[in-house]
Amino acid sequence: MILTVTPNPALDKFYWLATLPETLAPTEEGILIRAEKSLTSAGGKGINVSVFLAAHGVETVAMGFLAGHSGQIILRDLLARGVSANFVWIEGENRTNVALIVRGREYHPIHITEEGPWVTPEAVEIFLRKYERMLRRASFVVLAGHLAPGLGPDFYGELARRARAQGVKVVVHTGGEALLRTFPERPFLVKPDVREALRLGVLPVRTKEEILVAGKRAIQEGVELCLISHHLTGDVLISADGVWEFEARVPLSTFRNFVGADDALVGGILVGLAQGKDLLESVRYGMAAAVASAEVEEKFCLDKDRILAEMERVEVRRGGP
């Protein structure tokens, strides 16, 4: 079983726009922008990974903190998609995250995110008791997404420590200080979230050379595998044994929705490992899942045949130095 932790779940809302005016000049009645299409789904990085895993027949349990009416919608959506849930209920409302996707500029979505509800120390204690029980069944745990208000930067580090004590492999898919605090617990894989800042700690990751420096530093600090996005269709995998570059040979014009593609990447890697594929083939499958997901308007492509077809366009090269 693969356990996912999403401390700050969300309702994801997508709006597709024909155009976005360069200047928004308000009238007396305000500004009106009509969407061509909209979609709503349960969201948050760990939740997204669980949805992808469940669609591939991999047993998964999603954990985190749910609140209010939006939390009920998130829970119903997860259960309908075959994801088992073991959340802690708190006061307030889960956040709603909005993505505006303009036709012709799909690779530059506009994100509007909310803060999310406050998590109390009492809720954390309840969560930790549940988490310890779930670790007994897990082979991997995915710690993913932005921390909710009330959670300190050590939260993921503590979860990683408890998982490692029970022999569970840890995957960390977040950014900033919360990511760095997990390094002493020797996570199996980290996929830094660099959407807000192209940095891993204090080190920039704008170029391939900078990525190699930052990734090797992470390995020195205890990480087993570090996967960093180089550009929209490329990733670099760094380990103590070497460097591999993954490149998907697809034109940007095929992309329709990038939101969730990174989570499909992590989910695809775990699907591959759960199915007994070796590491490089698992990362290739994850890359293919990310590309296929970016090529559809839904958050994920769950068509396994299409993902396998995309694998044929993912190249792997041994990198260096």
Second form
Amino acid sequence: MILTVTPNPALDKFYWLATLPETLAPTEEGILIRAEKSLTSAGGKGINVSVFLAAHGVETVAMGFLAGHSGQIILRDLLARGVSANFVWIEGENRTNVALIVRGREYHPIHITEEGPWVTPEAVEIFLRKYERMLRRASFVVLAGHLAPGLGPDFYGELARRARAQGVKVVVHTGGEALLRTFPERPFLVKPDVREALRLGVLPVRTKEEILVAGKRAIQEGVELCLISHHLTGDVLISADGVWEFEARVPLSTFRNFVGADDALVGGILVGLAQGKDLLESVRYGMAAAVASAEVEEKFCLDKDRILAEMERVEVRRGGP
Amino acid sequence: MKVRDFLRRDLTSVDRDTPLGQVIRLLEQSGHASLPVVDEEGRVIGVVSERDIIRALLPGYMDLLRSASFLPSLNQMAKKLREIAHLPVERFMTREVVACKPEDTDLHVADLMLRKGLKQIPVVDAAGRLVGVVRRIDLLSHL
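Could you output the structure for the form predicted together with the partner chain, given that the previous block was the form predicted on its own?
Following is the full complex, with the preceding chain placed first.
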């Protein structure tokens, strides 16, 4: 079983617009934007990974904190998609994250994100008891996404510590200090989230050369595998054994919705490993899943045949010095 | 049809030492009418329902009267709740757990619900650990 932790789940709302108003300057009538289409789904990085895993028949349990009306919708969506859910309920309301996707410029969506409900120490205590219990059934745990308000920067570090003590492999898919605090616990795989700041710790990751320096530093600090995106269709995998570059030969014009693509990448890697593929083939499957997901309007492409077809376009080569 | 095909994979539960006040809050937040109570290994050791809690708040003679019309107000229940809110849920839960397995049939679960008058049944694996629940509506919506 693969356990995922999403401390700050969200209700993801996508709106597709034919066009944006030419100006957002105030007018007497206000600004009305009509959506051509909308979609709503449970979101948050760990939840997204769980949804992807469940669609591939991999047993998964999603954990985190749910609250309010949006929490009920998130739970209902997860259960309908075959994900087992073991959340702690708290006061407040889960986030609603809005993405505005304008036709013709799908690769530049506009995001509006909320902060999320406050997690109390009492709720953390309840969570940790549940978490310890679920770790006994898990082979991997995925710690993913932003921390919720009230959680300290060591939250993921503590979860990684407990997982390591029980022999459960840890995958970390987040950014900032929360990610760095897991390094001493020797996580199996880290996929830094660099959407808000193109850096890993103090090191920039804007170019392939910078990515290699930052990735190797992560390996020195205890990480087993570090996977960093260097542009929309390229990823670099760094380990103590070497560096591999993955490239998807896909024109950007085919992309429809990027939200969740990097979660499909992590989910795809785990599906590959769960199916007994070797590491490089698993990462190729993950990249193919990410590309296929970016090419559909829904958050994920869950069509396995289409993902397998995309694999043909994902190249891997030994890279770096 | 097997239970695994329509169970609700919701593992919301409480520990045996969870204070009753916290259980009430969780029932309200999660929208559940009852919750499985689990031990350290996640095995179901009881079920606590709104009915169990209400019974704990009413005077013992209410079972004999079979009506709440003799109560002057709910003040006594509120006072009693304040007195017992800190007590562990295991003191109030139903210990005779009626559970089913993922490989059981829908007919078996329907029979259990009818005979025992239950709205929800926990689903457990071979080790007795919670893997989900089946509600009456889950059965009905899959007919």
